[in-house]
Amino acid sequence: MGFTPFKMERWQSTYEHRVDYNLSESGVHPLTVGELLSYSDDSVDLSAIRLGYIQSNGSDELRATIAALYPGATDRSVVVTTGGAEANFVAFWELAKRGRPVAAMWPNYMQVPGLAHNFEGGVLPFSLREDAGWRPDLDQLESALKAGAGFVAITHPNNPTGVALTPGEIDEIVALADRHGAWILSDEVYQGAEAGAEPVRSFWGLYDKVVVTNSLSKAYGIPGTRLGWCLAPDDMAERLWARSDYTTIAPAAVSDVLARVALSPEVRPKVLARTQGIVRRNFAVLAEWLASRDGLFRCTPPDAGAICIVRYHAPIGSEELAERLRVDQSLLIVPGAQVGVESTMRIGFGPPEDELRRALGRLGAGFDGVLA
């Protein structure tokens, strides 16, 4: 069995702490433990947490708290994982069938497509059409399902574009999956980080073959907890839990406690309001800067998340551009080639505003050098 590296994660993990400015990050500026706890009226004594193994699918209290966010779910529907990455991994591992490809939204956060290649299943993309504002080509999805795709892999809202599916598109995807008896794996980590007033609709509850994954990393701004979850029909959740016995065994005890704080009815609205405020203010800064560059850039405004994909008009490939920016400007971006769209870059606009403005100055200097 061969191995396909996860190029974007390898790029980020190698350099994100070795540059002055990091615009490769896809979340908002993270909270400290103290800031998170300050949102709660209940005192949490972290020094009293016993550092043993906890309930391996997440504490009963945390699973009930997560289930309450999804109509019709119970604590039995939830498997708590070590980050969204483990959630996606165990879901893929359960859903993948040898010799059957995955119908994957494209462009994409490339974890699941990479896993498909590594497990020798293959990928049948269905495109988000840039010329239509990153709307999905559902004829391609139907063709992929007819060609034998075992399940549909979706990031909603999408990474790298930040664009969310409309309710009508969601209903069409569900209808296509149902027609072909296919499961849907929906990575929904940007739900709650909306740029507009309306919440993004989940796939949960629309179909009996849906697995939803999520985490505290993006909308909640606490990626260092490394805590995520899978939501699935009860029998599927049992199988996902069994898969996690082979991976990390159990979530971290401290993270389970912090997650209960973050997702509590008292604290969750405050955390999401902070994230949404950052997304709205900072995208306005980015959009103004992009517009000031005389047609060099084109970007569809994201519906959620502190990310967007920016097409640039310059004679340089995205990976060469990213390397020049890293070396010459001490600035990290995600080259579009790593998410499936050349001559673009994924920009994360979640840092503090003054830091974002300085980073954009470095980005401008880098393009000036390319165009000189």
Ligand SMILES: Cc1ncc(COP(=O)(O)O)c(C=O)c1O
The other form holds:
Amino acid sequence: MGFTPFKMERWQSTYEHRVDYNLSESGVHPLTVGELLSYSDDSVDLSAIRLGYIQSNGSDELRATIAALYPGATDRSVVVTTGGAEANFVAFWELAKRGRPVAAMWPNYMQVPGLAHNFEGGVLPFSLREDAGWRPDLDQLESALKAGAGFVAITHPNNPTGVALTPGEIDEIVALADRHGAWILSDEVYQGAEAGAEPVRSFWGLYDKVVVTNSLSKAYGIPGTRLGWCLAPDDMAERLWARSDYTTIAPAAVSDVLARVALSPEVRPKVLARTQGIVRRNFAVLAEWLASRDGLFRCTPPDAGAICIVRYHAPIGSEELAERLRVDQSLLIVPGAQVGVESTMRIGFGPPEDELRRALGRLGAGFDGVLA
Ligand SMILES: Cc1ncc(COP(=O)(O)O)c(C=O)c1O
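Switching conditions: you have the form predicted on its own, so give me the form predicted together with the ligand.
Now the full complex is given, and it begins with the chain already shown.
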């Protein structure tokens, strides 16, 4: 079996810094170090940070700070990683059973499905059904488990749709996994970036075979720290830590300090409020713009994150559309084909509002060209 590239990440990493407008990003406009530190009354002297290897599963203080966010967790439940990407990688590596497929939510961010292909187990998708407002098809999940899926991969809230599972759906997924003795890997990086008032419920604490992954990239708006974590029962956390000895050894020393600031009881609510404010205001801008285009677009409002899937009614494949927008309009979007839904585009609406408005102007001009 050949290598399956991570098409969306490659598309973004090749072009996102080379276009005028980037609507391919799934986070909000990132904070500077100075902005982050300004949320705290304590002063942090970055110049005094010694650039050695730190405790390789994250400093004791950071692990305790993360554990405090999850009822029943302790610092032994946490493995700090280099981004959610490494967290997902070590979790996948530990949970994947040789030759057995993964039951993966679809559409998807595609990291875990790509790994499943590359490690040769393959994927049994269970759909979020667009006609039902992206609700999960749990009969498909049950079929995947009956067909021998090694574990269940959830992205909750989902990338690309931004839709979160309801408490009832979460309970049903846990019950199905339990019936088949399967682990659940719940990637929760968009938790905390809610559009509504209710926080999204974590899978943590609902089942004894859960690994939760998360990071500072989306809800906290500081992806450049490249800091994430796995949360798991103690013995599983030990095994994940052992895997990370092979990947990055330890998180970056500066990022561990910045993470302690971002996740502190003083700063965390302010950072999350900033993100949620951007998500709410900017989605309203996008929704108004989409509606102004007379039935050309359809979009289910996301529950969390600065992303949504927009279905367009125009005679062009999503990859050709994205390439035309990039070349003709210097605008980057994610073609739906890269996240598992053709004739759609994933729009990231996290840039500053004036930039978002100008980018939508380019998107409109691009569609005018397609429809001419
Ligand atoms: C669902 C999901 N998981 C994980 C990641 C990886 O993010 P990071 O490594 O920046 O935490 C992303 C990034 O877009 C994502 O959307």
